[in-house]
Structure formats: C-alpha cells, structure tokens
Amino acid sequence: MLSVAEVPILNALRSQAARVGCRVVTSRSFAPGFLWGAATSAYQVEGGNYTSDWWVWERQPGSGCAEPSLDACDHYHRYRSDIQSLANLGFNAYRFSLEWSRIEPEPGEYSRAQLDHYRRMLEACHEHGLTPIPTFHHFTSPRWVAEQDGWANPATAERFAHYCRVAAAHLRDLFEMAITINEPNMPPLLGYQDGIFPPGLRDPGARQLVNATFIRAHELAAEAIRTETDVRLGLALAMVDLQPVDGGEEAAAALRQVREDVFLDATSGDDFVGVNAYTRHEVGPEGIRAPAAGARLTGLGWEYWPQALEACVRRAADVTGKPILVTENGIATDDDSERIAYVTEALTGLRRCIEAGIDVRGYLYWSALDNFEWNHGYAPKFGLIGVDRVTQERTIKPSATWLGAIAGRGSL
C-alpha cells in the first residue's frame, strides 16, 4: 500500500507517464535479496585524481573536454555521508570503483594509505547495510600506464591483473561481489577509434588491438582476484539497443560483433554479466543513424528510449546464459519527473525479463550523484542526489525518494 507521502508522487508519475505513453505498474514485486542501489566511479566523484591519465587528458589542447574535474563531488572525503544517504533512502547496494592510479601511482609501488581508504569505504557500506560492489577499473588508468602505450600495450593486461590481486588481497574480507572492468568496449571505441577519450587516436586497427587487451585483462584479473578471495565476478558491458532499419541488418550485426559480442564471449568463466544500458541506435546499411528529427532527447543528446534496458538484458542473457546484474541505467535530465518516468518504464521492462525467466540479480541506477560526465563536464545531470558545484552541498531529489521507496518495498 502506498504511504500518504507517496500518493502525490504517484499521481505526478501517472500524469508524466500518460504524456510519454508508458504504463505505470504498481503491484509487481521483485525477489527477496534483489539488489537495489546506485553507482558511481572514482574519477567522476572523488576529486583530485591527478595521478590518472584523465587528469592529463582534460588539460590537453584539443581534447574536447568541457571543463576539468578538479574536486569533482569530493566523495573521497564525503563518502560516509553519501553512503549513509543511500542507506537512508532505502537502498541495499552501492557500486563504486577503486582508483588504480591512487593505489599504484608508480609501477610496482602500492599505497597502503589508499588501500586503507577503500577498506574504510567498504566498511562504511557494511555499517549501513549496503552490499558493496567494487569495480577495479572504470575508464581511468595511472599516468605511467598511459606513458607506456596504455591499453595498446598487451603488457597492460598483466599489470592490471597484478594490481587487482594486490587490491583484492587487502580488501578480501569486505566484499563478495565485484566488477573487474567497467565498459571495456568503450575506451577502445572512444579513445582509440573516435579520439574523444585518451589517448585521442583515430585508428580502427588500434581499436581491435585494445579490445583484445581489455578482454585479456578481464580474464587475468578475474583469475587474480579469485586467488585472493571467493567472490562473484563479472564485467559491466556498455550495451545499446541496436535496431536495423532500411536493410541495416548486416551493419547492425557487424556493430554488435565488435562492440558487444567479443566481450560477451569473454564472460564464459564469470558468475554474472553486468549490463549498462541507456538508449537505442537505429542502424542503416551505412551504419548508426542520428536520432530522427523531432525525436525526444536526453541531456546528453541520446534518444529517450527506456525500452533499451529490457532489450539489452534479454540479449545479454540470450548470448551468455548468465545471470544479469543491471550495473547502470538512468537518464541525464534537469527534469526530475522525467527521471521518474524513464526509470518506471525501464523497470517495467526489467520485470518482463524476470517474468520471462531471466535471472536478474539487481538494478543499480546511474548515478548516485550529479557528477563529472567525462568530456561533457558537469552539465549533464544523471544523479539521484544533486551536488552544488560551489559548496558541495547535497540535495536529495524526489526521484531518489521515489526509487528508494521502491527498493524498500521490493516492488513497483
């Protein structure tokens, strides 16, 4: 039954849903033990990660970055209150990343102080009843890795795995589920082919090499982590609902192969597959098409398409046969009622996946905080919790209260 406080939210949601043509479901339960939470990445929220390749990249002429990250959300110092806020809202899980460049700022030199910092973060999760889900790599690498040809150097896979083993050994008693690499398909595409992430190359051949390095790194990292602790492991893959149009079936299949399938094929030894899904792309014979004129767009210019989550979860499950954890899903918008409508439709589709027999273990919204959205800077607002750019003051948005209530009930 809805509380008195939730009735106005539901009424507003129904009104918004009617405008966008989606159906509000109020009686669909999720299984006990389902993980409900939000996600962040270290570089996007911690601040001061000057030992990272991204810190250098932001300041390079021609990088295209809207602004530098600087203090980000100061989550490095404010993590306790942020974690407490998530728990108070009703969530039971928090996904965050370890910053490799903090832990190993120079090759083979590991910081006990930084490892202890992440121990304290994991302990804070447990203190507040949140299942911590650490991610060992989320887009950023140490400067020294970049100086040694980055992920185009096959040796980076072994170096990454060694860091994972050191970190896992130090944190082993505090986590039972982890992500090795977040979106290993994106740095090869954005950094080595499209040139908008470091190192800024535009070389399709390099992309293929870097794909292979990331896949090898995931496999070696999983092996290394498992030598230190008995945890459930997976990678988190960026997936898009690729829809062929006007004879684009062959082009869509080719895109799926290089963007998704080579990575899904690498999950055979994993315990689950993490799915990050936000939107769709229509694919013609010539490739990906821009959203149609007049299409509804989000704050990042992506097509508003919450149905993408259902499509991507179904595809990941079909290809791998693995349990699925939704590791990212959300919307960049300044209109919080639009966030509620988007997530409602996404979760409705996720329920259909579960009803179809897919083993879905949890839903982690992106993002817990309005944060540094890479080359776009701080303008896109994904967060359930707003962050004042001057004072760092946090503001709980209505969508956070709404989604936390769903988490507390375990049903839409």
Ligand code: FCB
Contents of the next structure:
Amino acid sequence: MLSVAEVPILNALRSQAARVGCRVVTSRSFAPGFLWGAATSAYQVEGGNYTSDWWVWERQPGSGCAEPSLDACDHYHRYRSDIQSLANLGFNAYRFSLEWSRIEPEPGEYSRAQLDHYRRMLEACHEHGLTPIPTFHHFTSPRWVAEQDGWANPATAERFAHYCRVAAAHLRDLFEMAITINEPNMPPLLGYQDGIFPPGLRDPGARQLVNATFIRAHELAAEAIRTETDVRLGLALAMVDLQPVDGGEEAAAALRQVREDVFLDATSGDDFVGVNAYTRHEVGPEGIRAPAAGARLTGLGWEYWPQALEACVRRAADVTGKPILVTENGIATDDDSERIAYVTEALTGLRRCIEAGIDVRGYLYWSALDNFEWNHGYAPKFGLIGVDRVTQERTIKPSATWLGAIAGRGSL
Ligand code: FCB
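Next up, the form predicted in complex with the ligand, please; the one we just looked at was the form predicted on its own.
Below is the whole assembly, all chains and molecules, this chain first.
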C-alpha cells in the first residue's frame, strides 16, 4: 500500500517510464490516495442565498433564467447527511464552495456565524473520512460587489482576496487543499460577453478586462490564503476539447488563448491545476460550430463527448507541467445508465493520462446532487444523488453506488 505522500513518487516513476516508452503497472489503475469524490457549489445547493448577485439576476426581467433557486437542495441544513451519504458510498473527498455573500454580506462586515457554518461543514467531512476541498468563489458574488461594477471593477480582486484571507484564517486548521476560483474564465464570457450570467452584458471588450480582474483575484487570493495557511492551492478551469475543422486551426488557437491559456499561464505559482471538462467544440475558421445535426447531445444540449476529459487533462498538463486534479466532469441526463457509460469512458481516458505519466491527483464528479443548474434551473440532472423538488428527499442513484465502488477499489 502507498501512503498519500507516496502518490507523487509513483506518479513521477510513471512519468519517467513513459519518457522511455515503458509503463509502470500496479494492481490498481488509480493509486491509493487518489481523491475520489463529487462536487457541489454553495449557490447551486444551499438555498436561500438572498445576499448574492445571482438571487437578483434570477428575478431580473430578460435574464432568461428558467426559475429561481429558492431552497435549492437545502444543503445548508442537510449538509451533514449529504456528506455522510458520500462517505457511505465509498468516496474520500468532497468539493464544495464557500458563499462569499454569506460570509461578507456587506463590505467589510464579516459574519462569524456563517464562517462557523463552514467550519462545521469541514469538520463533518473529517468526521466521515472525506478530504474537504473548499472553493472560495464559484460564480456568485455579494450584491454589494455587483453594485460596485462587479468584476469589471479591478478593485474587486483586492476585495475578494481580503475575504479569502478572513475565511482562511477562520478555517485554517480544517483544510489542506483548496480552489481559489471556479472557472474564472466563465463569468467573463457568460456574464460580460454572452449576457446570460450576471451582469448580462454583451460586450467583448469588457470580457478582456474581467478576465484580467479574475486572474489578479486568483493571484492575490492565493497570496492571502498562503499568509494564513500552507494549503495546496489551484484554480478550476473550464476546459473544452477544441477541435479545429476545415482550416479552423487559427480560430481554435485564438479561442484557446482567451478562454484557457491566459488562465493556465496564471497557475505558475500554484500547486496543481483543476480541470473541469465535459464536451468538445468543433471550430471552423468562423469560430465554434454548433454540434452537427443528429449529434448525440446531453441534457444540457452539450455534445456527448466523454473523450473531452482525456484531451483537456493532457492539454492542461502539457501547458503547465503541474499536477492535475479533475475538479468537475459529468453529464446531465435523466437516464442514469447513460451517466455510467459516460463516466466509464471519461475514466478510461483519465487512466490513459496516468499511464502516460501525467500526475493526476483525483477525480471529482459533477455533481453530488441534482441541483440548480444556473440559468437552466432544475431540469438538468447531473447528480449522483437525486433530490425530490418538493420534499427534498434524497435518492441514491445506481451511478452513485457504481462510482463509489470504483473509488473503494481504485480501479475501473
Ligand atoms: C460548470 C460549473 C458548475 C456546473 C457545471 C455543469 O461550468 O462550474 O457549476 O454548472 O458546469
């Protein structure tokens, strides 16, 4: 048996072997100590996040949101039994986020009660043998940040870092690994260029500015958190397997630059890179093409493309040379056997990455629960665990038992 500390050594051996064309074969395809778990984000599961910008956005005429989040999965009150379920299933890690708008509902006013809530969540993870991986920002910001020009205001980076420092100081003894920002590349695109996330702008120029604020926020937050703790830090990047077709190489390279590379370049001081990957886009000279007529789509309208995980992990590792943590991968589907098929293929690709010598530290399925899928509302079902929308009753899906068993044995 290897200890957690020995996993990087095995990964380094694998990497050396790959360089000379050999493979290191162990009885398990994923080393002991590999993190197996599921992810959620505060706003998508907690419920009642009134002080967040998304609460306003859901109700804003023209926002295009399918429905309000309201109680979400009431995870704010039910986290203990949800965490217990993940542990019972066989997982050893849980990624969740801290809601900035709860912790700092007004500028500079920090809620001790809310910080204590997240202490209790972290403690619950430890009690159940789960490694907690808190994320300090997952799409939502306090209303007061939005009122001061949101992420288009460069000062938001400093404000975010200040909150990170306060939270890290309060929680410091309870976590060893964290994500600063989830998908810092998505709010600039979806909120400032495509207009479907708050603040609903359609201004490509603003997107560049907001990219820069997020990058600065990541760097300042990492510095602030490291002032309080010596945890391992990274960001979680939304990656897509961008495939040039019909001469789309240049267009694909330009997209990679603005969507991924500027953020991958910002990971140079990090301990690992978090990869969120779900699908591919074909890119022609004119840009991203919609999936071809008749292409197989998931419940979110994305092309069914489990191979995306391998492609994105390889790219993140190539560009950064850092260890990789799969921070999100999964599928929205009402057919749970399709989930198992999708994840089987994704994990087979991930195993190939490991065999090729890439240092992959874990796999976190998105999502632990059927939850609030942003502008799409509750219709898409990503969860390993179903949630009754009226009673909040949880149902363990077969895919949860299946993936938990893989986690327990460390092999497919
Ligand atoms: C990612 C988000 C996550 C969830 C999944 C489906 O982009 O990080 O909150 O919405 O997509």
